[in-house]
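One chain comes next, on its own, written as structure tokens: the form predicted on its own.
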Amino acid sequence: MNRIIPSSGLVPEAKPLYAQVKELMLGRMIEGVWKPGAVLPSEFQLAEEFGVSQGTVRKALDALAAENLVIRRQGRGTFVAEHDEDRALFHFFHLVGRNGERRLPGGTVLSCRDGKANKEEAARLRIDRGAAVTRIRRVRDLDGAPAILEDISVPCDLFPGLSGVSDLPNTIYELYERNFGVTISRAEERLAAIEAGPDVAKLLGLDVGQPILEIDRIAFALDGRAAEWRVSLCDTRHHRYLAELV
């Protein structure tokens, strides 16, 4: 059992005892003690089998709940966050369309194949080069329209056996988390205007040469390990990228 004992020699000012808290939660969670779905014990228990204040446990909860990694109902209690479509649609996906209604695409998997990882992949998952990867390749469609081309890097080691998938679903993200214990917790986005080459523009149905917008993703698991690599290239005629600041 792990247990924090104010009194025991922790160093007040290397980290708050609540960020303390949080990262034993954090830890069980990344273990799978804590499942996706799960509920949590409550304040009190959390309270004496860490031997900290309620106050402390409420904190620490309220840290992993500005994460978005556990979701608290009222009258029933504190869940660890699962991805969904709701959680997909709202966290993880950007464009709307320009009347700012979120709509989760649909999509067409065009290739999805193993393979050893490029100079840039590995740079981006931190990994060796020539380490193996997954790659898959998908055409995203808004409004029945085809609207987003992603390419998607994985390295193999964390997904073993997405390659052999049948059906790889709409939200990835269950996926990951469902088949491989993956959680992906936070990601890093990076935008760019370019322009449509021949290939993006043949699956896109637009002309060679036309403005899209490109989103280049890093996903990270909760033990803070690069899970993914994502380059979404998107026609914006009909939606836009959408960024809330709080």
Contents of the next structure:
Protein chains: 2
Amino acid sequence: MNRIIPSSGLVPEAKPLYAQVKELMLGRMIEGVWKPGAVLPSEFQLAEEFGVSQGTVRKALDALAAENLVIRRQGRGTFVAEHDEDRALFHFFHLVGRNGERRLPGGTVLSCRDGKANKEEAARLRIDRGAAVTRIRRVRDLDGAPAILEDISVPCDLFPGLSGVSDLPNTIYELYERNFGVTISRAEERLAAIEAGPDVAKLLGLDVGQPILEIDRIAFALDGRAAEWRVSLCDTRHHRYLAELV
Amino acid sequence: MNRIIPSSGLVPEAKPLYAQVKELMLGRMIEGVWKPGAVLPSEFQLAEEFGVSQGTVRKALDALAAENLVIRRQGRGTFVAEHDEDRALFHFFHLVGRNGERRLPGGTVLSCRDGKANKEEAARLRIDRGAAVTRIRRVRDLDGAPAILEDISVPCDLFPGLSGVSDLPNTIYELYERNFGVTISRAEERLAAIEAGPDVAKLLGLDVGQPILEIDRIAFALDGRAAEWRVSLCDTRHHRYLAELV
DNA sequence: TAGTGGTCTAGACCACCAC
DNA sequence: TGGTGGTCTAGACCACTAA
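To complete the pair, please output the form predicted together with the DNA; the form predicted on its own was given just before.
First the chain shown before, then all remaining chains and molecules of the complex.
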């Protein structure tokens, strides 16, 4: 097998060449050499640089495109994926209205301050208990009515000074990317139905005990680190959460 | 552009060759020429048959594999995907326990009888109101306790005689496939939190008004027809519904 | 018009599996 | 040992975009 990084001999490296090329390119995105929105060198340039054929580079790029990490545009080039509204709508936010159309809620920040990680935050973010975290609470609305209460916790070492940012944008992953160089590439969610507590009920204008959808999300950065823990409590009387299965 | 099916001239056919080959192969699966679990001819045989290169067949097969419609096994061949427990667990059923391990609930059928499609069934299954449907109600349990109440409606023309089947298997998509030649390839789900009504509460052993997760699913057959409408009401006190986002 | 990604082909060798 | 899919290469031509 051809290799870019020769195997040690003891543990035979099993990765195919295109996968090695993919890792190298992913590394450049993690290091910030290739920033979100930037255009990559052409396939032929990359092939020459890595010492492989264009076909191998193409397969590596196809694999990155399949994970939504790069966007290919015929005639223009290959670009590092950015977090914009479209991406939020189709990959990370799955609320739909009565007619099935996708909806992106607005947002109003209630609080944003630093603290020390409690037991649950430490476990979810895989950091030490007591480590510095920033906590954001916001209410998100759809059609002018509050629909979601969101509690976000992030480690301060990944987002230094986040609590001092004056106005947080609606799609917060854009901020992570632009201001802190952290790209969210993947997330895991667990959903459950729970009763609205007094505080939630008040903030969302519901009765205490009314059923709400709890979405517990861990979002991962490009390098695989857990970068954000978010619990969203949704009033689903007027909306649904969409999932597509294959 | 090379073509298998020459374009009419009026509407220039834009599909690339590998996509045409993919459609042809999908057609064989829909017609039942290639049945679930069967091994496909080798890439070279397919290439010769369709009059294209092996690389083009490979790209078509890769596309089918990406949709989980075929399974490729190095050294053995390419197989038409089957609905087994693994597929249910990783593609269609996303319940996880406290520790995040995937769980497949058991099932007990409460009723199974024919009827005429009401307004909602007609809309969801895209059939005429009053058309014959079979309705199944079952309770599914996890760890010995009832956890899900499931109401299933299917059109009789796709599943003639389904209501007479004596014992329905736990993974019902296997039955659709084996007994009726209908392969479920894709599904759309909408989730919401609702209050348990009296009947649900009784069947799942809950209090009336307790929050439950409602999963409203339309399952589509290989040919794109809506083949099943299913509403699952889940007690999520001990389990979560998992979603993975990219 | 020049440059990009998209498609298609052809052939070589490798890794895995069944016999 | 023979056949399968997996990887890699090389080169041709097409379709789209921007200047």
